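A single chain, nothing else alongside it, follows as structure tokens in the form predicted alone.
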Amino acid sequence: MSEKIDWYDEFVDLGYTPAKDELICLYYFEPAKGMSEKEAAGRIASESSAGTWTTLHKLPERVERIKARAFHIDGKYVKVAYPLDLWEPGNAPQLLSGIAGNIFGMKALQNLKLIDASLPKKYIKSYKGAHHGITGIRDLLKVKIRPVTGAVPKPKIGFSAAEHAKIAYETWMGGFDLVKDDENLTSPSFNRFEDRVARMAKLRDRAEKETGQQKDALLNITGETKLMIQRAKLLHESGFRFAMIDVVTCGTAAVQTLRDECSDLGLAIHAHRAMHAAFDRNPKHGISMYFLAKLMRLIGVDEIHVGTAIGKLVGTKKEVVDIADMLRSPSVEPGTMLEQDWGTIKPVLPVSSGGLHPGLVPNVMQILGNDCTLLVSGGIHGHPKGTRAGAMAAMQAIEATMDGIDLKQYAVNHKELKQALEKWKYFKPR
């Protein structure tokens, strides 16, 4: 009898029962040709784990006890249970290069995806979270029950920094909360950073003396990480109370480090999603957005994006709201998701944006309720009157849905949100 070559069936045991502190991983995965489902499941559990290619002359008994066992197949759906041993409390970079690491590259997988991940309450609890979240967030702008609202100048790149804090200047007094850098400004030559800080602190204060409202700014400090808490420490300086960062890009590591440095500064983190995409689009392979949105709630970004359903960038109704109730609620029922106690992590603000204009508005926060962001952005600066009627047309729009009134209707006595709908309707973005 010639002697096993490999070991990957010892990773698999559909009638094991996890432990209530083992982390669950849910895949969808499509095995190589020639490769059955219980091949590839024990591929993935292995390689995500204690495994490797071929059997060993010598194991410490150790490995029996902390290596990951696929205990449920249903179709094209695997669960892995990992024991917490596995893990180093606190390292989210570690965390993802066992569950979301090797096991992308493996030949035996034609698709894999990262669905969701349960998260032991142990394991929770060595991340902080949100120092802020959405209570925090609402006290920093005193915005008690309707969305916050905010917008980026448009285009996304090409003001310097005067028009860029003009067009801010106009978006706050038509009464939005929040203007944003888009993902792809932090400091190119005609717009430096320090100059649009400068500028958009001295307008802000115009626009909030003016207004009587707490009016701040979404200011991107994307960059390398050192120079990223350079960029945060003046934000403070100059009297903002949030930084932005394009989290995916960034990634864990130094966004974990910017939680503990804007928390430091008082600063909530705005975390934009950019390149989510080339993780989440396909719907076989890659990594969910509900996943990375899972993950940033519990580094400690404040808000961040989920996407629109209806605007004019990907994800369905379902998929919108399974990631912003994630967010928002203090645990998860188990269901298409795993089930998750997220303890004494804060609850997080959903972001809504990409295509949006007041005749939408209500179709957003019927998706997604009040506890959310609106970013509003060339559906305000696109207003046949201009950025300041935008912004007061979106206003009013969001007026009209809290009170249950037709956007129609109420844009009889409204004229910006009339002269909104007569350009845009109820058009969506493609």
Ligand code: CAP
Second form
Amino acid sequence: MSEKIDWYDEFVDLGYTPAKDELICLYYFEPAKGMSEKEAAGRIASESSAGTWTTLHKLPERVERIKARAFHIDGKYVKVAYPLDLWEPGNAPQLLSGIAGNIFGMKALQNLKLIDASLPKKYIKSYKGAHHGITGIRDLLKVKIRPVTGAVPKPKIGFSAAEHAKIAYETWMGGFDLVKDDENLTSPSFNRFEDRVARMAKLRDRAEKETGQQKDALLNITGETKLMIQRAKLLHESGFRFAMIDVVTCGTAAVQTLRDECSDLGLAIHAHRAMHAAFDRNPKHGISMYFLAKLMRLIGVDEIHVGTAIGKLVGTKKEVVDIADMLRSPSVEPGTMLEQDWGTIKPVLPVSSGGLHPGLVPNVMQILGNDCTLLVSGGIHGHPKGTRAGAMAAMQAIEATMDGIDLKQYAVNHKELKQALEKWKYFKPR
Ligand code: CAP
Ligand code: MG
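Having seen the form predicted alone, please provide the structure of the form predicted in complex with the named molecule.
Once more the chain from above appears, this time first in line as the rest of the complex follows.
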């Protein structure tokens, strides 16, 4: 009998029960034309673990022990079990190179999406998770119950450092906790990072003095890793307690480095997810935002954008709630997503942002509850009376929602909210 030319079938065992300490992945998959589900599933398990396209002359014995197994196929979903020995402890890039690497390019698959991964305790203990987490952030800002609030100066780029800091002051004076850089603002010639930090620190101190509240900023340190470390140190020296990182464009390796640097400096990490929609928007292909958020909680960001469900950017209500619940809970029961026991990894804050204004605050709080960071940017700077009034209107909308009072009624005695509702009503931007 002629020798087999491939051994993908050895990576499928539909009767297999994974060991407790195996890492389990859930994929949505569509076999290519002429490819059976089992053939496609074998290719996913093989190419993401220890296999290759053809049988080999020599095979180390341990391959049998460390190979992945596709063990459950249910319609267009397949579960794959990965022995722990495949994974270098604490190496997030290597995990992605395995479970989210070559397999997306296999001709045997028309579509493939990594939906979730159930990370065993032995694996997650090689990560530190967030330094601050939800309680830490609330302590930093002395915001006990309500959502944390923030805004980005808009337009997202174009102000000088001086102009940027002035808008920040107005935002803080309107009652907001945080002023966030936009995702593509780092250090352009007209708004150098160092200049912005110095000016923002001065006006932060003034706003804190005048309001008696804690004020802070999510200044974007995004850049080459050594530069990010320098920028994090400057934030710390300037009295800031947060740093913002565009985690997708910087990559997991950089986020892991900055997690430790920021922790040493006591800085909480705000994770912007710009570029996520390049791979999570298509329901049939790519990597889910749920998994990206899970990985970032594991590495140790303190808060991460999860969407609004009602704002200008994609993301359904179920997706937003599933992600937020996964970020805030000590464990996840098996359901549409896999089970997850977070052990000692701290819960972190979901951030809701994108097309929000005071009229939409009740909707977002109904979806996410109070344990979130609400970023309302265009929705305050576009207020008819300007930024400070816009921030006041958003704070009034939060107060009304927490007191269970209809916005319209609350607006009778709160003119800033009334003016916001006159402009935007309950408009849902696209
Ligand atoms: C929002 C925002 C955020 C998006 C990111 C923007 O501004 O600053 O980057 O919310 O999306 O640039 O669009 P607006 P997500 O509040 O003015 O819309 O939070 O979904 O990652
Ligand atoms: Mg932005």
